[in-house]
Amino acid sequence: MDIPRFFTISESAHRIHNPFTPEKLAVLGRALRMEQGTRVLDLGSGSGEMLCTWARDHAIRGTGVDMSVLFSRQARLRAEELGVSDHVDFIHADASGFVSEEKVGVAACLGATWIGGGVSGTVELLERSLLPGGIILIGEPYWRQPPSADVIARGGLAGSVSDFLLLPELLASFGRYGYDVVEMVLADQESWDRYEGQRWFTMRRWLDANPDDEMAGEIRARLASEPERHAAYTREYLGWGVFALMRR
């Protein structure tokens, strides 16, 4: 069980997978006003950053599952490397369907909610784990303006302009599955290009590494493409960001 090659390998040197900054997951671990010991759950936890970082800043414990062995391996190097490995733990396997044996006080999934089949069926996933009175996290993308659907073929952006929503359409989701949203950080333009550029960086480094690697013409041709790409597409018309909700 692991994600697609491409992603173990555009992303391997990211400590966050997703476009938030290490000062923007900062923002969002105070803004939650965490209580020391917090049980925190994270479905798709990639490199571990958020329940590490929040380990040491914040006292939390928690525990990561993600069917990346990359990213599960990183993880607990991380945890290691912090001094937090006996606050947090993490779970190499398929988050979907995943419940946590004790109630937490924060259950997320930042960037994975096809885990739950979309955003609806993942706040219930999340919903099972999480003690009254709890947080749920949801990091999901939105438009910043409404594309077209050319710009959509394009782009790359989803398979339709209705695959996502406008930010005020999803924050009324959120009321419409019966959840207060009671904080939200955005990412930006700025950590856009820091997601972005990131893997650029990586995948030149590692073509430059494997020239006659099975996957070297894949990489090459993402490499070619994707900076214009991102410049007239992803930093224009994507969003994405990180709702806290509470139910009603």
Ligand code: SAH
Second form
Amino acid sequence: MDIPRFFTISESAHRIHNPFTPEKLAVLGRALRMEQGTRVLDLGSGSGEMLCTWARDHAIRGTGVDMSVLFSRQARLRAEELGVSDHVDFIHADASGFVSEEKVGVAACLGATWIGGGVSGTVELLERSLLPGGIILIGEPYWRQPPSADVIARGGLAGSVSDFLLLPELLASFGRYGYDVVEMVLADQESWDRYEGQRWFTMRRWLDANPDDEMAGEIRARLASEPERHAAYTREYLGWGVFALMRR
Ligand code: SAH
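Could you present the same protein in the form predicted together with S-adenosyl-L-homocysteine (SAH), rather than the form predicted alone shown above?
Everything in the complex follows now, all chains and molecules, and the chain you saw is the first one.
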């Protein structure tokens, strides 16, 4: 079981697989006022940076579930590197339907809400692992400005305008699911640049090392087009943020 190879190639060097910098992840960790020993579940935990750094900085105990072989391995290595292997556990598995045996104080899904079939399904899934009074974290894109059909077609940001909401609409939607939004930390254009820029460099390095690989043509085409696409579309039209929710 693994994710498509394109992601493993283009994001092999990322510690954070979304448009957050380490600083923003740290701001989020502080914003949540977690007590020592708080259990945190992370579905689609990637290379484990959130759980590992929060275990180091806030003494939380973490469980991450991710479908990528490479990212799960990197997460365990990162835990060793930060000296928190006893406090975090990374499970290589499909997180769809995953409910933790022991309930948690914080249940998160950052940049992988397809795991629950969309935002509302993911909120419902995370709720099943949550202690009463716990916090759900959802990391999700939103439109910074309404895109035209042409932007959708050429930018490849979404299948349709309705895939994402404007920020006020996204915040209001959590209320309709029965949750208060109690905190949020947003990406910005420069943190998007960090996420995208790292991908270009990683793709270039990979191409230099693997010129005859069967995916070399696709990676070359992506490298040639992605900087311009990012500047024209992603950077202007897509925001991203992590929203902390508590049931009303
Ligand atoms: N939350 C992490 C990773 C976000 S990228 C971070 O912010 O760094 C999306 C992640 O979802 C990838 O690590 C990918 O391997 C994982 N993923 C995709 N489908 C999945 C599934 N069905 N179950 C578990 N993980 C999945």
